[in-house]
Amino acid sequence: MDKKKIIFLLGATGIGKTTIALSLAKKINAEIISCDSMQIYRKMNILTAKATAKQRKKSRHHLLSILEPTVEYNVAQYRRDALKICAKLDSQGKIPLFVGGTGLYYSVIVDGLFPVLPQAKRIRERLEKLLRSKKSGYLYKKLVKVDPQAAGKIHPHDGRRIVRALEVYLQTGKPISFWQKKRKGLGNEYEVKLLGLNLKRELLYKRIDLRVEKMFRLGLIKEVQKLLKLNLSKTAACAIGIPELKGYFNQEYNLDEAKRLLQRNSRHYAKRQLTWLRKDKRVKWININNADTATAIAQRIYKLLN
């Protein structure tokens, strides 16, 4: 029997995944599953550039706006929820089309999770204390020494993942990269296609800058003001745009500077996304340019899949 298909449309923020996915979903009888760690939250529509209500009517979307931004959510929960949706779509004869740019989210679907290790409370508390006092760079240097393989996949400022990697090492005596190799993915059950959108760096950065301008026109300031009145989860509070506008609200700088910081940090995030994706040799890259329409790109992908 032919394997069931799962397709991933991956790429950096601002590259145009949403409109391409809408066109592709129609062609392949698919429903879209968000692969974005921030789009799971409600009340963050402009901030995370979610598909609009009108766009969602064209194709059903899953794992979009499923939680209040006060609630924590992790990759294990995401994998559980996403696999349930995949099974349901399979039973309906539809293809799951994952769309997004969160590398860790697509990785846990394709490659699985390593065996669950309980948190070691005392070890974690000690590491989090060091994170607060000496910042992530100090802990990152320690991680490089004990697990350079894991360190190569974690950003030096990603304190949460650095702490978890060190916690696993101190708890088990073995690096987290050792445990990750014991993961069980979906390769035996599904035919997995990883498709990455590739646009020249200068064009991508221009798109990102223009999208930030559009976000402000759509009402980003009011949206973030409302979010900051909530007790945001640690994850939601890290969404690009919240720290930048918080500084503006605190009168640390003017609106133009807030906008500049948001554009710069979005570009930096896009660069990190691409670095992650390019390390995965299974990704098939689709080169696009500004002259390509979403429909034309979707048609190219459709031919590639058939």
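Beyond the form predicted alone, can we have the form predicted in complex with the RNA?
No partner chains or extra molecules come along with it, only the chain itself.
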């Protein structure tokens, strides 16, 4: 029996995933599931270059604007939410089409996530306090003792990962490296297709710069101003554009500088996204150039899938 299909349309920010996905979804009887840690939030429309209301009418989008930006969220919840939607689409005979650029989010769908209980808040808080107050190597040394394997993979400066590894150890009594082996992906159930959109670096960077300009024209400043009045979740608070404009509102620098930073940080982000995707050898690359229309690209992908 044929396996069910599941498709991931991935690529750096600004490459044009949204419109291509729209065009593709129609052709293959798919519904779109956002694979983006920031687009999950409401009130961040311009900032995250979300599909417009009009676009969303053309094809159903899931996991887009489902949360207030004040609410904490994480990969595990994402996985749960996304798999639920997959199951629903399966029952309707529709293909799940994941679209986005958050590497961790797609990998957690494709390759699974190790099962650990919800975060232990108190342990986490204690560790974070220690991270801030103690000397830099302190927690790392502790980790080396309890989980040399994980410590070998984590850089001594990478505070966040050190904290998480220790948290899991303290919470479960077993090292994170033990849990990490217990991962179960979708491979048995689905025929998984990973597609990566690729555009020449210079062109991509130019597109990103232009897109940032456009965000400003669309009213980015007002949007962020409103967001800053809220008590943003830790994730939402670091969406590219928020810290940059905050600096402007606090009069640390002028608007041109804020724009420059926003563009630069978006480029850096795109680079990291590409690094992630390049590492994943399963990704099938779709090379595009500026002249290609979204429909043309969607057509190419369609052929590739059949």
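Bear in mind that the values here come from a model prediction, so they are computed numbers and not experimental data. Superpose the two forms; the largest set of C-alphas matching within 1.5 Å is the rigid core. Positions refer to the first chain, counted from 1.
After superposing the rigid core, the C-alpha of Glu223 moves by less than 2 Å between these two forms. Core-superposed comparison between these two forms: the CA of Val75 stays below a 2 Å shift. Once both forms are overlaid on the rigid core, the distance between the two CA positions of Leu130 between these two forms is 2 angstroms or more.
Core-based alignment between these two forms gives a C-alpha movement of 4.0 Å at Phe178.
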